[in-house]
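Below you'll find only one chain, the form predicted on its own, shown as structure tokens.
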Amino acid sequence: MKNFAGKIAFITGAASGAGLGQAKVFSKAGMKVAIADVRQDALDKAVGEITAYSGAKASDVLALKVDLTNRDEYKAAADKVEATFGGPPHLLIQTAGVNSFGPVEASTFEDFDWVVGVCFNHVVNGLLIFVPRMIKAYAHKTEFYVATTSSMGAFMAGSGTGPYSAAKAAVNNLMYSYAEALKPYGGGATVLCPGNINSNIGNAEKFRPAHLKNTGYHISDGTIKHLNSVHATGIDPVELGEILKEAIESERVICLPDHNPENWANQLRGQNETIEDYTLPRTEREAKAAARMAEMMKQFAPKDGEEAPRPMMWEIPEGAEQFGQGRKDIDWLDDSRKAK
């Protein structure tokens, strides 16, 4: 897809952050766009920025709000967009995300229910419900493609991320079946793989739904703040929306968040290399996995004439020291896994 000016865009998410940033670089493309969040006024700020950033039209931004994981709000959402801009979106980006941190063994079914529930059915109930209006509108007459922000989590293992990374890896297998079969329509798609971002998920744990709290994990505003400091050192948005951009205008599958495509093919050979030590003995696996953090932490290492250990990105603030931890009352959890 090259051409937008004029297009419909449609993007979940897109109230702060990534989202916020594909709206502002697509609207700047002169795209009309339609924002979807969960946050009202979230959404009101976001209007008055997009415009702000790409001189468009404030008739042109359609602000949603809208709990993506409920198909008859999606569904009246894409009626809304049809009866507004005309049609159903040219490009739909689908970026809204929720994360949390603890132990995979520690995980009720809330917290699958929560992060799967956003990561990967929104997309589900977005690909179902907007593709087949996109090909009865588009198909053989227009360009029309779909993304998804995923994670460099969908490439590997966390035990301290069970439902987000399974979720985002699937979300990774689903956008490579998609990318197939829009293809006998002329259409395309690609999946957003970023590993940090600065954005406010750090405090997605503030807009858990209430009839979802129950969590096996130790969450504080320690932990809330930790995480906030960490996405605090991320990528720009702007700037991961203008290399999604150009992920789209070149149909690349998976977009990694590096301006350098040499780089991309590096990132992902370290993640297989991890995934094909899974096949070797535990003992060897194990030895790997040690002589690659060992390199790792390398960059960390005093140099000529310091004294001490050079500083890690950034520092645990004062609450967080259990972070990733589980609940401390889950009795058969080990005490290494457990908050004190």
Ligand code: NAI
Contents of the next structure:
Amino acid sequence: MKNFAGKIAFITGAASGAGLGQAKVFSKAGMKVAIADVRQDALDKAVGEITAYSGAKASDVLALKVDLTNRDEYKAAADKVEATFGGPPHLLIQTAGVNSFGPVEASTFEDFDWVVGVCFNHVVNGLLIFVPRMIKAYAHKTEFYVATTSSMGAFMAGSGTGPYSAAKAAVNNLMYSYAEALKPYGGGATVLCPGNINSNIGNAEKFRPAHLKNTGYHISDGTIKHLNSVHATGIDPVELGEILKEAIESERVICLPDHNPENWANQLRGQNETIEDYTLPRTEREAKAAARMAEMMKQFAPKDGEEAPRPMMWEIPEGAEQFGQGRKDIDWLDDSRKAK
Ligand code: NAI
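Switch from the form predicted on its own, shown above, to the form predicted together with this ligand and output its structure.
Now the full complex is given, and it begins with the chain already shown.
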């Protein structure tokens, strides 16, 4: 998709962070932008920020308060966009997401229902609600496109990121399917996989719905502070929005947007080799893994009197607590996996 001016975008999670950055970028590109989010106060603030950034008329930004995991609410929002802007979106960007980290073996059903509900189910809802409408309105007539904000977590699961990484891996695969599926209609798809964004996602726990509050993870003001300190070092949301725009223009199905894509490409190569190595006998596989680790660690060795680069560490700021631990009262959880 190359021409945005005068067309309609529908962006989820756009009251904050990456979605708000995308709304600014596509509003500046001349699109009418519908922003959907569950937080009314954040939506109210976002509309002014978007028009101030893009110079768009207030009537070209439509704010919709919607819990995107609720299909009826999502359908009502889709109807409202059509009624207001005269058609379904030409560009659907699904960016709403939440994160919550802790030992996967401590996860509750509520941890899965919340994280997978927002990060994956809302994406399914949007695709099923909008894609038929987009095909009927635009196939072979004008450009149309779907994009989703996934994560590098889609490619690399950790023992403390179970529901999140599983949801994002599912999102990636689904978007690969749509990228193929939409070709005959003249549409396309991109899945954006950032590593770290300077956003408000560290505060997501504060807005977790009441009926999903039961968590197996240790969550406190201190863990939220730690997580926020990590995200504060992430990429700027408007810069990320511009990178997504370029990816859509050049129809990159997968967009790896970080400052040094080669670092990610190397990590992904390592991941792929690890997968391939599972076809080998154990001793051979373990020797290859050790050699790969030794090669990786070379970058941290001091060279000719220079100070060695330090591996990236997520230091715990003053007054904060390590995030990603399990609840102290889970008696079957290994001590190494529990909050101290
Ligand atoms: P953010 O918290 O700043 O924005 C996410 C927005 O989604 C919030 O405004 C929130 O209210 C909204 N939202 C949450 N649940 C919702 C629901 N049920 N219905 C409607 N809206 C809902 O966070 P951020 O970081 O901008 O997140 C955007 C996307 O980027 C997410 O999908 C996240 O997983 C992904 N991502 C974030 C990374 C980061 O380091 N922050 C790294 C990689 C991916």
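Take the two forms, find the largest set of C-alpha atoms that superpose within 1.5 Å, and that set is the rigid core. Bear in mind that the values here come from a model prediction, so they are computed numbers and not experimental data. Numbering follows the first chain given and starts at 1.
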Rigid-core frame, C-alpha of Gly55, shift of 2 angstroms or more between the two forms | no
Can we say the CA of Lys65 moves by at least 2 Å between the two forms when the core is superposed?
-> no
Would you tell me if Pro132 moves between the two forms by 2 Å or more at its C-alpha, with the rigid core held superposed?
-> no
